[in-house]
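Listed next as structure tokens is one chain, alone, in the form predicted on its own.
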Amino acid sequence: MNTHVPRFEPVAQQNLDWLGTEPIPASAYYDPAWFELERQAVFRRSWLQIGHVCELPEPGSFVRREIEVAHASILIVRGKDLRIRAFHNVCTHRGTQLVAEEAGRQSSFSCPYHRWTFSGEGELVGAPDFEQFHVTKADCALPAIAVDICAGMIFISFAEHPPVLREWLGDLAERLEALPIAKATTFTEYVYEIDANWKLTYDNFQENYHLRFIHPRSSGGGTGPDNPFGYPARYGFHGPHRTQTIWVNSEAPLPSTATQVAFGTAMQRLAAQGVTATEDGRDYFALFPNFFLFGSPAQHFSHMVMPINATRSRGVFRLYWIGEDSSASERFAREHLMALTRDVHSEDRGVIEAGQRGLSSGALRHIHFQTQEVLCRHLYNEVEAAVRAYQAETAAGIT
């Protein structure tokens, strides 16, 4: 009988040509003059993943965001007919901020100074002495942002038109609702900030050329001797979005007792709640600009990346779960899965912030991408693409 099992192919660059091969601009992950761009081109102009409505469990509940890639402080309410809205955190009066909490749950919001009133749907419910002012309460109502929901996921956008989401989305939308995201109840949250452009801290997470180099402990069956770098086992691209599919090493050790303890809790109470693995399960899911989801339902993992100026980001990991702990095993599990998510990327992160002091020098005209780096591209790609529309329509006097 023949037992032999195919070695591991890694996808060929002749499948990924349409992409190009060129080196890319150091500029684009230092220069300030670029990032404006891309804060104007890309930021202000995509949908943003910013929370979800696990956060928002009841009419009044609302969470503040700080956007400071779009100079905003953003609030997001659920009202009292249980619908989603997102406002600029910011009286209509004369432009204080309302809320300084980062999350509550109240029926009305009053601007500090003076006093003026809105509901949880952004209506001027009351201001002192409003007769001596010269509008119409309607006239004063929050500043409304869009927002929409897609997979429990609550995305925001500055665009005065964004598209629709789904649409947006494309077919990824449909597979993100299959996701155990679209039916959590709770997280758990890592929150950090890092010395380091946002492009090339997410570029970190689209790659495993570094795995062998920096992970050698943590990698565990992400590497073997046939893909000794840890290559996905395939590439999707979505329009401005990408997806990976992770290749697991079938002969690799097995993990330390109390992390197959942990993943082993996991999935019996995912079973247990009617949750299986789909498809998508080792599928990285890359939503432009600057979000991840993994679609493991065991570690059930998000990584949010968000510029706060050319060469500064702050990330949040969030692990999300289906129900309460209803045991000491099940608690123990969620917090081993996320402390092993912070391990490992403990171990990016001093990398990341070097290779920022070097690029930052000025030393480097271009950096360079090999073919198993083509995540990192195709983002470069569509920031260049979103940044060129940006200059053509300012030029025609589009924007």
Contents of the next structure:
Amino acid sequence: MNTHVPRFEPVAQQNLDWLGTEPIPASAYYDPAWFELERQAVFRRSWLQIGHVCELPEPGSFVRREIEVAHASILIVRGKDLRIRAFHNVCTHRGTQLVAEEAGRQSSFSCPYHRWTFSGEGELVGAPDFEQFHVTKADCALPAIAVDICAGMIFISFAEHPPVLREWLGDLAERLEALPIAKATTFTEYVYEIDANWKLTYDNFQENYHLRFIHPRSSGGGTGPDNPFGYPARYGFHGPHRTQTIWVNSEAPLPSTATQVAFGTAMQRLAAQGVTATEDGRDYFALFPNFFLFGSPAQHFSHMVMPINATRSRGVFRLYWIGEDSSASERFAREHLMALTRDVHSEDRGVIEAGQRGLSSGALRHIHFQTQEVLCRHLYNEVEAAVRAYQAETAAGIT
Amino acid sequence: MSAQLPKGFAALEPFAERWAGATAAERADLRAAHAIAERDAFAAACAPLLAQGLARLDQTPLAEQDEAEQRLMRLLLTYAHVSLAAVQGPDEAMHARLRTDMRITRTPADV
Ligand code: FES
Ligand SMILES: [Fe+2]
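The form predicted on its own done, now the form predicted together with the partner chain:
Full assembly next; the chain just shown is listed first.
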């Protein structure tokens, strides 16, 4: 009558040999010169996940996003034609930042300085005493940047000719579109700032080696007798992106009645909405360079780690939901599911800065990744490849 | 003192003033805002009434809750956070410091 659960087997090194086993230069995690290369080679060239279509429900809906790594403030606006566009938040008269609000809805954007007024489609539609200028209104549209959507997620790119987003995401695009985030209408959000390099921060969330030490109480289901470190069941590599299928100790009890009630309500609601756990329900998607999405429908969270400088970053966590709170039970469930993930993520945030202090001291020439930290290694490899390609192009005078 | 909560929830009345956080961020902060003994008393009062409280509130659309129902809702939402103090056990005080850097900026309940 016992159903046989096969013993956990970690992914074998021989399947990962192609990623190398070399130590990693520590300076990549604090050196401002290396960070400058990453800015150019990675962040000004990649698609960056920056929001969700549910933030722009109507014509005129907009959000402002500060992208320090690109030295840019970006307005993302849904136009009268319902298209979503992205512009630099910069008045084309003399450069004043147009919009101070973080989000809102308005049919036009007026510069506070001399009242040039732009439409939601970015055209200059009004400018006091414009006859005095020596330029046409058509030449004064807001500077646009590339924007595209996949699975409801808004991506922007500072590249002049970025690849097609779906090609950039490769075979992950279809899998992302099958996840609840594609249908999400609202979200819960918590944010943090941290004195740590963006890769050091991000890496914490793509290795499980730390689980038993940093989350001894808050993630009991993540480890178990035959998998004491909670290593993943599988890794996947998709161009610059990567996935891991987390392992779950099915015997671990949920920590409290409140947690049982919350998961019970969430699963019922998802079933009523026709959302069933897919194969990808235990997969973490790590989209290059700085974005995670966890496939679990009940705790469907995303995490973006935005560099501010070489040793400072900002993180944004969101739990995506379909529909507004439909009942008291659902409101309770969402609040508790958020409190659960926030507890774990607070523990993560708490440990990372100590690592940065050590690295920034310059005491280490190298750091080391073990077999089961291979996703961290893959990120470094991809960043390094992008930097080397950029350096080669600059040397050849291509850029 | 007149009742501030729907009938049947008298056991939560002593907590109605101090534990009904208005926003998710306030409720998360309440987990560490009062003395441990008071926090534990609040959790002990909520635990046996959680299922009953949600069943009672589920009878009314959220937008139509009266003041007493809203207060009960907020108490149970605060309990959504406070119930986790028991999971942290002896680490809770240290953990509270870690949480302050993780700022809640939006929930559907706050919109
Ligand atoms: S700088 Fe914007 S109107 Fe002059
Ligand atoms: Fe962690």
